[in-house]
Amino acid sequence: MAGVIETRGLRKRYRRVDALRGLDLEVPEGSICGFLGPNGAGKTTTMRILMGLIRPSEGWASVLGDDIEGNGLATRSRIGYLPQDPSFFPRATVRNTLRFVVHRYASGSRSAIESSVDETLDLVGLGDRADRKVKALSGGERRRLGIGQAVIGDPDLLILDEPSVGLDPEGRSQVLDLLEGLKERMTIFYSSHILDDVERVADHVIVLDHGEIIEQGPMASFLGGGAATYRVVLDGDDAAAIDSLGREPWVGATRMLEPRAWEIDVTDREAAEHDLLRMLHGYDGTRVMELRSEQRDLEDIYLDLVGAGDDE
């Protein structure tokens, strides 16, 4: 697939402080890209540069095709925004807020403008809050507004920073719902620091720590890829099956959790799959009672990837 957004050798720096160390990014066409990374990592900055709110230090970036250096109008108004503090007009109602916005993009007749609101109002479940002041709103029917206000144009590409935060279980659900249904019209490329949201809706993900990426690819491979954790259950002389075990290049670690009871970490699932059993079941009289392949969720591997010192 085509990559939406793509970057090479991207860096942004502040006096003294390198922001961005030379990203090189790509994010699918008709994918859901979760960007994730401990506070400071670079992920507003570089949603900013794509933007074209702020300019880079160094490097390439094209959004939609186009150099971000040279784009104008015409490719802005391909992209919906939402910052993580999206401001509104407090005293305004929901409609008028739309109303406010589509007049950027539409220069057809008042019916037609009044049609566009109409659909995103249903868009984002906003209909029965229409003409309800945006102060009067809960922390999620606020949220699902500034969706409103970045997909009222039709956008190519709709770029989300922290689109949940702050949100209780219901608001978040609501929120991952309505980029579920967008998927079919736009490329998302949103960040978050909530993982279990991200794993649910994204199929695509972007790893960024101290300025630079240090894994990206479709989340299928985040949570399968070569690697997997086995809890076995043994009984005989475990603990030097486990040793003999441990000399195998595709093993890992391994870990004793209770008496007879291990944790295996294993490189290369394949292999494990074809000799783990074998090599256990057969050494020095080793019976094997319990084998299972533990899942690890995206939270596991990110903490893997970045630790948990530096995040919330």
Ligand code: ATP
Second form
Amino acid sequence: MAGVIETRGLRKRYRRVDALRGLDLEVPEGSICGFLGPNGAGKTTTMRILMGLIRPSEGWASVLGDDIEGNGLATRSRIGYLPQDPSFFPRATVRNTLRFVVHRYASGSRSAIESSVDETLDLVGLGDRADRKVKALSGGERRRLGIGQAVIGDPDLLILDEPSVGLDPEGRSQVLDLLEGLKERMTIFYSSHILDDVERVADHVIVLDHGEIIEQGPMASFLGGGAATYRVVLDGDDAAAIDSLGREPWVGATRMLEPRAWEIDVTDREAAEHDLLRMLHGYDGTRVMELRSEQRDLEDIYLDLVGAGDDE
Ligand code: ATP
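Could you present the same protein in the form predicted in complex with adenosine-5'-triphosphate, rather than the form predicted on its own shown above?
What follows is the entire complex, opening with the chain shown before.
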């Protein structure tokens, strides 16, 4: 899969801060890529460089196959961008704000422009606010308008800097549905501190800390690939049953937590789902009283990587 975004040795030094310290990142085409990292890790700086808004101190980056040094209008019109603090004309209406974006990056008949504005208003749930002035919108509605500005015109790549910040749970859920719905049409690179949401929609993850990438790859391998841990409580000859189970190739370490309660690491979750209960239950009169998977989620893994308390 080609990298829609690629960087090599990307560095950014502000006067006293080494914001990026040599990033080699790759965002695969067609992915929803979650860009994670504590406050000050360098996410916004990276996105601003990719958009050509600031220049890197060193290194190279390409977006949609174009070197950012020569990132002309042709490429810009294929990228939808939501900055961290989007600015609007406060006295413009919501509809005019979107019309303005279409006029800037696309040409087309008046009716084509109007239908693209209407479609975007529906997409971001602002249909009933179309004629309201931006200054009269709530914070969450303004955020949605920012997302509308980014998605209008059907770009090939969306770069969103914290699209869900400031949204209520319903708004967050709408943003997730929106991202999922857009996945078929475009690559999405977005930063967020809401790890549950990222786990729900992203299929690729990049974690940044202090200006360096500490992990990047598919979500599935990030979450441990096929590995998982199960907790079981057994009745009967539990030690013999566990001993027998331990001979299966997909079973890793086993630990007794307390009499009859065990923890079992597996390397192949699919095999475990299929066979674990059946094998323990079938062993010489043993009965399974309790079985649950203790799968670590994105937040657990992220906190191990960057350290609890390093983020908000
Ligand atoms: P957050 O999650 O808080 O939005 P971030 O990961 O987006 O953080 P950046 O905004 O890219 O982080 O900031 C990276 C580092 O660069 C921080 O230490 C920040 O203080 C510093 N920085 C950002 N912009 C500037 C600037 N214009 N001048 C000086 N330092 C800056």
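What you see is a predicted model, and the numbers here were worked out from it, not measured in a lab. Heads up, when I say rigid core I mean the largest set of C-alphas that superpose within 1.5 Å between the two forms. Numbering follows the first chain given and starts at 1.
**Q** By the 2 angstroms cut-off, has the C-alpha of residue 237 moved between the two forms once the rigid core is superposed?
**A** Yes, because once the rigid core is superposed, the C-alpha of residue 237 moves 2 Å or more between the two forms.
**Q** Superposing on the rigid core, does the Cα of residue 80 end up 2 Å or more away between the two forms?
**A** Comparing the forms between the two forms, which are aligned on their rigid core, residue 80 does not shift its C-alpha by 2 Å or more.
**Q** Kindly check if the Cα atom of residue 133 is displaced 2 angstroms or more between the two forms relative to the superposed rigid core.
**A** After core superposition, the displacement of the residue 133 C-alpha between the two forms reaches the 2 Å mark, so yes.
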